[in-house]
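Below sits a lone chain in structure tokens, taken as the form predicted on its own.
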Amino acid sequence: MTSPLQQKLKINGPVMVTANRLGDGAVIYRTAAGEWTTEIAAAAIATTADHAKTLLAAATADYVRAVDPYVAPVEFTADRRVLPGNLREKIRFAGPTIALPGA
């Protein structure tokens, strides 16, 4: 299997780096300061492959706090709010699509 860092990134718009938090599996986003957050609005946004690779390389090196980081598309609303850019990320952002036991 090819490492995510060795794969050619095709950037067709704004992207972010996302992963799951190691401790509890929560969806997290990489910030410009090199931290992780659960707030998509605080995610670092890349518009070039080089910038996305830089963010991904730093995120991948942080294997103590995050699992399997990858680049995902984002969209902006008219008022510049950041939203997930594809169906997979919309589901991860909104949470499970089924009712969980005891919920």
The other form holds:
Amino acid sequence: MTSPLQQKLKINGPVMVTANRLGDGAVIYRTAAGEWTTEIAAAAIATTADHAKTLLAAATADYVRAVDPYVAPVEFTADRRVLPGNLREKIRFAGPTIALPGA
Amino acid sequence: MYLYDDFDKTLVDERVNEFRDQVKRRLSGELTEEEFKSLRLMNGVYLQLHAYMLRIAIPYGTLSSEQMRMLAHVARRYDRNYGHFTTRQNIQFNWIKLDELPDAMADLASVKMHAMQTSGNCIRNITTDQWAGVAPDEIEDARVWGEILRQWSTLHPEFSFLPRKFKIAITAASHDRAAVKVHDIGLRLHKNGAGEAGFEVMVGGGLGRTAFIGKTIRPFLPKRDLLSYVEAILRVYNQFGRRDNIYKARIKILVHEIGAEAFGREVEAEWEKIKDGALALDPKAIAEIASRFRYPDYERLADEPAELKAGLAADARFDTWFKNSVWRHKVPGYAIVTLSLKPEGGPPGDATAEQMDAIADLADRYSANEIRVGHEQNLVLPHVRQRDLPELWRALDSIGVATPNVNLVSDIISCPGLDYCALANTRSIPVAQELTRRFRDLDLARGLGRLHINISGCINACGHHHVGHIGILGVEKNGEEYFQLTIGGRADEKAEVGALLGPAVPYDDVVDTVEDIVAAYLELRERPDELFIDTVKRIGVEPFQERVYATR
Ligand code: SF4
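Provide the structure of the form predicted in complex with the partner chain, given the form predicted on its own shown above.
Entire complex below, previous chain first.
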């Protein structure tokens, strides 16, 4: 596998690094302190490809806690709150858009 | 029911222990994800958007009530209280934790259930007619052949790393309920001119990125030769199938590229070498396996008993359900009952733990402890005494599985789509749910007759969109959800791939577009009993295109 540092990474706008938690698959975000969080507000935000690559490389090395990290787009609200940047990430963040039958 | 033996039990138990150790090593960091991934996939464990998903095989769609209760237990204990029946006679749990998976698998193994070969490039769960063994139009119970193939294919060393996944389906009835023509190998058991039963062998069917209908390479294969012939097909595929390009790796591409005739010649040449070897089936071995399928001790009963007639006369809702969801049984006085997992506004194919438990109890009381799962994502009680139907219906109605919409417009096949699936372009469940609300008028639905809508959230086609009478495929356009519509597909003995109707429509328009297609059909059909699929066949796609896109 090519190291994430060698992978081409183009970004158009702010991004974060996200993955699934090893134990239960929950959606997690990489923080600036090199931890993982389920709170998107605490995700480290990169605005350059180099910064995104560095975040991704560190996240990938942390394979005991996280599965398949990747770079995903984010958006900001008017008051600078972080939101997922596309539909897939919105659903990962908020859960299925349907009522679950067993609830 | 089929009685598994100790060999199966040991195999399944050993696999659970092995997996427990693998999970432990992954959690401790001894294994990387790259190393672990193929191991978990061999045990049916996928990682979806929000959690791990476990896919459990239901061989040839047959479940005992004990197994159904265990599925309810797994849903309750390890998941979020529900499970999803798929289009391949599997069930999926969507929220299982990795460290609890070995325990869930051990619980399943206690009732001889497992998740082997529900993933990966191997021979997957063998599927068949959910009415096998009880259908009046079958020549014999196709599950016997499903079981013979299951035993042969389980952990087959030569075929554990095929170029790509491999799916086999069998039917023994005149009406194909198992979609055999869209499988890598489709087998149709039928009788030749001399009255002997044998298989028509079809290869290279399949959906996904490139959809093909299977081609017949042998119109009649004696039963004794089933395993050697299928082995020969797999060998030719294993040798010539492409491993360099995942999109070209399925057998359908090979068959398409070299042609069915050339492919058939290769198979015959290979088969010549092995047909009289160890794989030739001896009638005693076949009889032994057949004897392990247990049928209830059917009572001698007459059709249309007084209890049924009285029930039909007394309750119009029961009458409606009876006409829609109950089918003739091989044995007089009995019936085959379909349980709709497509309630208005519900996710197609989902059942809660409470429903599973209740269905298991009803199977005990009314269906000789047996339940079937069909590829249309509904359940079946296969051995119901007709006199019990009024009582059974009340019980099914009270747990929400008696919507009389089987084979109607709201009996939608849908994949999980972007609400769960990591590969999805778009959602599919909410589209299905909205369609069931839009077509909630069951009188109207009955007036439309048989009409299958199939939805997939991406080109992988788990929702079989190509073979829906109306097919809906999710595609992404500039980050937005769009849907391509096809019409005229079908999955039965006259299988066809649907034709594209026109440009993709955005999420908000897809249900309206389907409504317009249905309106066009009502306008274009020759008679009230000309089915949608027959109208499309007669006049083609264009008249539909004109009407549906005129205002768009
Ligand atoms: S068709 Fe695509 S979106 Fe639907 S379940 Fe299959 S892979 Fe996922």
